[in-house]
Each structure stands twice: as structure tokens, then as C-alpha cells.
Amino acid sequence: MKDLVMETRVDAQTVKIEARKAQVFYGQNHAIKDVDVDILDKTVTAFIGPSGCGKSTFLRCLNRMNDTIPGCRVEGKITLEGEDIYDARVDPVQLRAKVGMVFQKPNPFPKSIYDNVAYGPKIHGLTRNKAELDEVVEACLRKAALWNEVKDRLQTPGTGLSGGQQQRLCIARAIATSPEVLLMDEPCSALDPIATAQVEELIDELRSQFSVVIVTHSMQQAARVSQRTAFFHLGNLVEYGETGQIFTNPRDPRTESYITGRIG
């Protein structure tokens, strides 16, 4: 299956994540095998595949969220702009301010909505004075198309929102640092229909400054929000190509299996 994927490399300069053999081990279970793969910049790259292929937990090596699991380890190599990101001089914590991070559930910190943005420009040290911090929480919000739900209220706490606010909330947070790339697990996987277009709307807009890889359950949401998608089965990356190749005239058989319904 290498000759599928090895098909769809780019010109380099248009690259941010590469990953090559990468492997992941939770124990003596081997979780992901041999996955090589470009993540372009300024795209909406989709993961798809069943429940359990090995989707999230892929996405989690791009930001060195497995080293925070006990017993996981991530073989080969995986490089964002050509550097190496799993290598011993680098710190994870400011990896994930270059890599930031949206999960399944919402999560704000159970701070104020102002504090939940504020919070990653502080402990970086990415602001000098409160007025460049309020600019920060405030384009930040812009962004995540909330602040004129919240401007008024930016002290009440960030948990007082609705879901979709507050995924809304997290998406500010994690653009707070000024990341290179955005990782979103099933992003809209707990919102009603209305939240989920509202996020992917947003998703559709941040792509034109970050780099966004979305993990998702729904081949309809894939093609909808992606320019590219790589599907995932058994921890193999079985085919990874543009959105609407992959939906429309798959190379690999379980592909289409998976995308027609056929497994999953």
C-alpha cells in the first residue's frame, strides 16, 4: 500500500508536518504502523476511518500528547518545518504552543472567558503590557467568530457558556499562542447541528493562517471542511490524497469499502 501514499508527496515547500515510519506502541500493542504522511500548510487536512484505526491517536504524536501516557512510545520520525519534534532538546510544552490543540469535549479552563484566552499568551511571555494582552483575547475571540456574543461579559466564567461557545472558547484559546498548526479531535463530535456548522465555518476560516488537522467520525463533515484526507484502518494509513479524489475515485479497496459503508 506504500505506492498509494507515496504518490500524493508535494513539493516540500508547501509542507509543515512530515512523518515518516512513524510507529506508536502502548505496550506491546502496536497502535500505529509505518505511517508516512505530508500535512500541508494553510490546509484543512481530514483523518478518517472506524472507531479505534488509530486516527486520534496519530493525531496526538503531532504534539507529543502520547508522552503524556504511560507505557506509549512513538518510533521513526515525525518533523515540523524540518525539525525534529521528538528530539530530546525539544520542549513538548513549547511545541504545543506551535502545535495547539481542540479536543472532543469542550474543556475551558474554569477561569473567566477573558483569562481562558489570556492564559497561553501569559505563561509564554508572548505579550508585554494588559493592553497588548487585551488586543490578543479580543483577535482571538474575533476569530473564533465569539466576541460579539461575549465582549460584554468577558469576567463571567468560561463554563458558563453553551457548548458550542465554548468549543468556540477552546479554538480562541488554542490560537492564542500563534500556532503553526491547529489539531482538532472530533472537534464537534458533542455540539447540536447548528454549533457544528457554526465550528466548521470557523475551521474554514482558520485555514487560511494555520495549517488544521481534524480527526472525525463524519465522512460527510471530511468532505465538507477538508482539502485533503487520509484514511486510517487497523493503524495503517491506508490512502491519503485530495478530499475529493478520496471520496469520489478511492485507489485502495478498503477505501471504498469504508467510505460506501461496507466496514466501520
Second form
Amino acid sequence: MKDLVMETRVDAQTVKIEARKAQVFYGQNHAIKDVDVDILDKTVTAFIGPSGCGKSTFLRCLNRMNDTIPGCRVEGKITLEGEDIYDARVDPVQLRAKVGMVFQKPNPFPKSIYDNVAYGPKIHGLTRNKAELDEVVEACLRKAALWNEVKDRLQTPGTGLSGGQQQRLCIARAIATSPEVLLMDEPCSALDPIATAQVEELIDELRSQFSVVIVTHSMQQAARVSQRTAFFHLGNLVEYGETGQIFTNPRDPRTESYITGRIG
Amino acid sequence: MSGSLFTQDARTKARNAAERRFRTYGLGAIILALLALVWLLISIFSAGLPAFRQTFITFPVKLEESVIDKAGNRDPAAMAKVTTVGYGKLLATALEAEIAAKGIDLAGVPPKEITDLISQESAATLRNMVLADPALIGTTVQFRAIASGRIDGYYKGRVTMESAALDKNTSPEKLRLADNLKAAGLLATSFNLGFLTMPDASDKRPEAAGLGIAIAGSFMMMVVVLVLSLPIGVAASIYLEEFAPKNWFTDLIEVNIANLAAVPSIVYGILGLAIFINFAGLPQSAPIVGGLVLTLMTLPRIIIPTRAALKAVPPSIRDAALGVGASRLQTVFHHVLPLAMPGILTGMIIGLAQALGETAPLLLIGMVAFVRDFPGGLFDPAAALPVQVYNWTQRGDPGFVERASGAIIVLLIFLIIMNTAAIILRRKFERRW
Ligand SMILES: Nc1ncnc2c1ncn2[C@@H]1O[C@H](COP(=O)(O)OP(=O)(O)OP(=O)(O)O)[C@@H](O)[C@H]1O
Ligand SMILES: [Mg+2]
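One more: the block was the form predicted on its own; return the form predicted in complex with its partner chain.
And the full complex, kicking off with our chain again.
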């Protein structure tokens, strides 16, 4: 594994999201137990762990997408820049504009490619006129490495793209609202190696503006793109630290057996 | 498993046989249903199509001032005093004179009875014509009189010389005279526009009975149902599906809506009678009451398919919209509703079509009354298409059998138009996701 780890220097950065004793219950099912984590600004954080350990669940806590699941309950404290996002005064809609999300399965709107990207800026009133909106759409599609493929067919349905293109469209859509944090749930699981490489490149670029949290099943990907890695197991955060340290020198035996392929 | 792929083992054979049997049953059921449908359509169309044709007798009528307006001052009140009897005499004289002038053989019909060939309704038609346009008085107009029911029936094969011999309303001589009129070009059969525009007529005059008021009443009721049930039904569905918390109370509502959709329609009639007429004091036979009752009946039938359509929208679309920071309402209106639209429209139109054909609740709120005047608004008495069918089938004169079947055809045509609209709309709104 060692050769895969990119030795990225992690600056002393501010904490963007802070979770303390976070618990998530689906009815009786205690899916997340006592998770404490600090997600740094302008950093890529990877969540790894075996299937069903609660990575998606915890990710969805960070922008309150869990609110839409009946029977789902979140306890503990999660703050974004010091403000408790589960406070009664917080409007989850406003939160989600700041904490964007890319889902595991590409889910473009059944509208045109242009409208997919333009939707967020439109509803948040981020642009003043059509020309500005056009600019935003182009910039986001460029960032998502999709512009060259779709620039001639912006008015065709986004659902008509290939799976990988759809996922990049979803990324473009998510960054169009200029969020502060971008949550990505296995964004590359439907992509081929070339598109994966493009998305990883994109994530690395996005790091200069946002804090990115990415869930992945690929150790290599976690090692390539992230600066920090969190390992979840059965709802617990087992280990959290610098990616290099997690992959080269894990402290917990469970982490070690997972990254060496013995549990999962 | 061993053995050649070219030979089937016993299990495979048994399974294939079961499949073949099932297909045969299915095909049989479909053929049976189709035969029933074809038989139904043939019987309705063969009985009802003649209602769209009507025999008319056209002849010149001199509108004698001495009969219609004795005073000669065109005073509407005085003119209105002249009843249809006066106009009837005018018609009788005119027809007799025309027959004499053309030298047509009376075929043994006494001159006094010539007038039996035209409908009694004709006098009223002529009277209305004159009252509407007094300038006609003194002139000679070419008047197209509806032939009487028996003469009309003769040209549609309903009345024969043998049956006429036994009928006190007509005689073989009159039929022969009608044939002579036809030969002379006075009598002809043509498209019966009046069937779609005229009001209902009394028991003795099937030839003059039309669906005008029934169509107007049904149309008004449909407008009421559409205007009320579309927004209420869709709003209720959206609330229940997208916003309401899932608890025992919403479960209870859900069960009740499903039950309401299955409640016999006559129960809604009783409810409407109690609430809208006895309690709220709305008028009987009025399209507004019919519309309200049908709305109550249609609502659950719209809510159920609308909710199903909303439920069928993949949750990933909702996640996507919420994920970019859309509110619940924006999510619903920008993304979920457009995707559910085909299903909603189909449910809506099928609900409306059911309401259009509903009879029982309307009987209870008095829509069965005999109405001669076109409704000026939602609060005036009117008839309804299915009730008109029911009404006509109750009447003695065989002419009404034809009218009732004709009314069913009109109803079916409206239903076909609505269902076609549903299909077209669904095609138009259909999208991939
Ligand atoms: N909507 C839900 N309702 C009830 N339980 C759920 C729901 N979603 C997830 N769970 C449960 O929560 C636990 C964590 O699931 P989660 O989806 O977060 O796992 P994951 O780590 O993302 O797995 P994967 O890598 O397969 O995506 C699982 O036990 C799962 O059964
Ligand atoms: Mg997951």
C-alpha cells in the first residue's frame, strides 16, 4: 500500500465540521455510535469501512438529509463553523445550500443538462441574469470535466448521458451552488477508470475552495485523494487521522485488517 | 441433471403444459370479454344510430296576421296569448293546401287527419319562431316540420303497415300518404341536429326529444367537478404523500380514503340530498348540487391514483433536489409533480369520466325532473346525460328506445373523447428518468 499514498502536506487548518458524540438511530437500530470527528476546511476527508458500517448514514447527518428518512433520529452535537446544525433555528434547506451532496447513484433531474446545473443557482438566486447563469453553468461543467462532452448539447436531457457522465453532471450540479462543504457518497462507484481519474483530479482541485468528504470503498482512491481518513466499523469511528498514517501505520488492529483486506 | 438438451424431461413438460393452459385461459377470457363488448356496441349502435336521423316534412306556411296577431300591433303580450292550437291550425291548413296544390293523392286519409303526419311539437316550434321574429308575420315561410313519431319510425323500419293497422295513433293510409309526400319531395330524412340541441319532450312526442339540456347539465357538472376536485384532490394527495407525518392518524385517513372510493355512489346522493339540499338549502335538480355530489364521489377516486403517481417518482429525484438546497415545496413542484403529471392526469380524467356516467346520486337530488328550459346558470334546474338515458328507457313510446340508445352513444362518444385526451396528455408528459 505504501507506494500508493500520496504524501500531501496538511496545513494547520481550521475545523469546518465538528461532530461530538453523534448517534444515529433508525428506529431501534443504533447505526452510528458516539462518533467524534473534526472535518477540516480545504481538506479531502475519506470515510472508509465495510459495507453497512454507517458511512452513508454519517455523511447524511452532515447536511441533515437524514431528516427525510422516517424513523431516523440523530443525537449528539454536529456543528458547522461552530453552529449546531441540529439547532431548532436551523433551516435544513439553508444548510444544504452550504453543504452540497453527490449521491452514490447518479440522479440527474429529468431535465436538460443546462437546467440540471442551473437549478441550484436559480433557486438560491445566485445569479442576476441569463449571461451570468450561462457562465456559472459553463464553469461548473468545466470543473466537473464534462464541458467538452456536452457543450454542444446542453439542451438535451441529462438522463440521456452515460452513467459516468451523469455522475459528473451531478457533481457539476452540486458545486453550482458554491457550497462550503461537498459530501460525496461513493461518487466513482459507477465510473470507469478514466472518468474516476477525472473526478479524482476534480476533487483535488475542489479542495482549494471547499472541504470535501468522500465515502469510498477503494483504498487506493482514499489514499490518492484524501488528506485525512476516517475508518468506520459497525457504527463506530474506529480510527481517524492523516491518510498517510492510517494507511502506513494504523493504530487499531481492526483498521489494519480492513486495509489489508482481512475484514470487510 | 443429465440427459440431452433436445429432449424435455417430465418436469419441463409439465411446466410447459401448465403455461400453455394458462395462456389458453387468458386468451379465452379476453375473447369472451371482446365478444361481450362487440355485442353490446352492436346492439347500442343498431338501436341508437337512427336517433341521429330524423324525418322532416317541408312546406310553405303563410303566417296569417288574422290568426297570430289579431290586433295587428305586434304587442308581444297579446301575441303570446295565441297558443300552439292556433299555430297548429295554421300548419294543418298550410299542409293541406300544399298537398292539394301539388296534386298529391291523399291515399284515403281524411283531410282533417293530414296534420297527424307532423309532430305536435311543430306548432310550438313555429310559435317560438314567430315570437322571436314578429317581422315574419304576414309572410310565407318555408317551414320544416318534424314528422310525427310513427311516420319517422316508418322510415326507420320501426313501424310497418301491419303494425300501423293495429295502432290507434296512425294507420296504413297515413303511411301511404307519407310515401306520396316523399315521392313529391316534401318529406325527407336528414341529420337530426335537434337531438343534440333540443330539450326533452313529453311522453307522446319522442320525435321531438333532444339531449340539449342533458348535455348542458352534464357539462356544467363536469366543470364543477373539475374545478373543485382537481385542486383539492391534488393538494390533498401532495400533502398526504409528501408532507404528512406517517402516524396512526394519516394511516386512518388513508384507510378512509380507500373506503370512500368504494362507497356505492347512491350513498353520495343521500349525503348530497341531506347536506346540500336539506341543510344548505341549495335548489333541487341544479347542476351545482350535482357537481358537488359528484365532486365528493370523485375526490377519493382522484386522490388514490394521484398518490400512486407521486409515490412512483423515484426518491432519488427528491434527494437530488433536497441535496442542492431546494425546499420541500420546491422539490414537489419543480421535480416530483411534473414527473407524476401523466399519472395524475390519467387518474383525473378517468375520475371525471366515471362522474360523467354516474346516475344514481343524481336521481336522489332531483336531476330526474322534466326540464324544458335551458339552464341559465349553475343554480337552474337541468338534466344529466345518464339520467336522461334512464328517464327515456322508462317511457312507453317505442320512439324513446331509439332516443335512449342514441343518448348512450352520445355519452360513449364523450367518454371516448375524454379517454383519448387522457392518453394524449400522458404521451405528452411522459418523460424518462
Ligand atoms: N433508511 C434506512 N432505514 C433503516 N435502516 C437503515 C437505513 N439506511 C441505512 N440503514 C441501516 O444503517 C446501517 C448503516 O447503513 P449505511 O447505509 O450508512 O451503510 P454504509 O456504510 O453506507 O454501507 P455501504 O458501503 O454498503 O453503502 C445499516 O445497518 C443499514 O441497515
Ligand atoms: Mg453507503
